[in-house]
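A single chain, nothing else alongside it, follows as structure tokens in the form predicted on its own.
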Amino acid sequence: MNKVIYFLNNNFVEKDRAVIPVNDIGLLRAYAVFDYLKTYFSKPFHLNDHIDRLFKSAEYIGLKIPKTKSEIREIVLELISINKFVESSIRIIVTGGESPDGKKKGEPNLIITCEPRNEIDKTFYEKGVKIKTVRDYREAPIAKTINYTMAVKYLSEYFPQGYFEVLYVHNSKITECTSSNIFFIKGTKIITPKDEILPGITRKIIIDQASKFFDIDERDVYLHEIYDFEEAFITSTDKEVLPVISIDTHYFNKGIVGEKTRKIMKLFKSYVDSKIWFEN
């Protein structure tokens, strides 16, 4: 069996022999950044655009990056190469490096992770989910830091209640899932929160897809309008676009995924399979 390489720094290294100083400030202080893509027909997805986010993480939180935008874009198609999975999941992670103090700076790791790619359960897509509010939101929404404290709480323990994700609610608006966007039909109109999120390279692609037949509203919406939504999805890299039927207990078109959301799974579905993508 072929052993799983990964790249730290400037080498590729066997998965169990990639390793960091247990005084990197990523660890201590959850001072680092990262982006997750995959693979689809062995490419990329929107490599560089998950290259171009996790530097403007990095610039937000005042990370340098220890290497160019090209250089990173070439050891991800080295891994994917190096490692032959069918169709392959990449995280790419940067690190603030060894502290001598637990506060200041060192010299920043590189982490690109490959592993088979991850799969979501098929009948979620079929079926539909249900998702939880919470009052909370991200810290520095914008970027993709490593700090998902709170996410892994939140998830713990409503995911064994039945719900697959948790939405935040800020000051009455909703914002984000723990790692996804959400979006909202009503008509021919799709409405998506547009402040004090991360903005997805998923969410973007569905925006340009779905313009050509619906209504693009990008705006503050508030928990309380959900009860006058049709149908509502979530999307993210991981999850593409899944169907949500209930937010709490209110449950949009009687707990059945919709037509409208299944003809914008149907749109992301064409994208993909168009691969009109493969260079971005």
Ligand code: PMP
Contents of the next structure:
Amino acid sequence: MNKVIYFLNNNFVEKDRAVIPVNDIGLLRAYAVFDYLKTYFSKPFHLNDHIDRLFKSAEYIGLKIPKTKSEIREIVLELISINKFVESSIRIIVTGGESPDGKKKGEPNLIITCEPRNEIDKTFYEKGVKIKTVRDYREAPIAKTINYTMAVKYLSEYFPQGYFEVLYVHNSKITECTSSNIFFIKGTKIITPKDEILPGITRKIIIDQASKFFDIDERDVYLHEIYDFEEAFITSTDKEVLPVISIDTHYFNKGIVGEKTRKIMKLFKSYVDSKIWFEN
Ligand code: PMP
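Starting from the form predicted on its own above, please write out the structure of the form predicted in complex with the ligand.
Now the complete complex, all chains and molecules, led by this one.
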């Protein structure tokens, strides 16, 4: 079997050889950013958007990315063609580099990984998923830093209890899940939180596509409003559009995936299948 190839700083290397020093400030202080994308038809989906967001995340935390956007784009395309997976999941990570004292940053490390595409069990799309709220928030929501510490804690606690995702509620407002954006449907309206969220690439695509059929209401969303909503779904690169049947003890649409959510799922699939995003 061919070895999996990653990219590290200036070279394509075998996965086992993609190593960085353990005193990297990314490991010591979580001073690092990343972005995550996948392929359809063996082409990276919205690669430019993911690279743009990576640069924004890095700028937000004052981290310099050691390559240009177009260089990163070329490396990702080459990595996909070297590995030859049918479909790939790609992670671009930039860390703060070796730290002499655990406080100062060093020379950034650029790591790009490529693995066979992560697939989510189809039954979750048919039956929908349950989500659990926690009173918490991400420290710098606009930036995709590697700090998912509490996300890992919450998911390892709640996933075994049957919850697929954990939803952050901050000052009574719903923001986002540990690794997805959330949407609600009422009548002809799609309601989604606007602030204190990661600007999801899937979220943006859904807003664009769904606005042809629904009124999009991006605003503060309060937890008590869920009783008034008819349907809910979450979006992310990995999950695409995943129906939510309950939040805590409250069920939407009697626990059955609703027609409007199905329509949004279809819109996303048609968009992917249309291939009009190939140049994005
Ligand atoms: N919010 C958070 C906290 C996330 O980690 C993710 C996954 N990247 C998202 C939202 C969804 O973003 P995207 O659609 O770009 O994957």
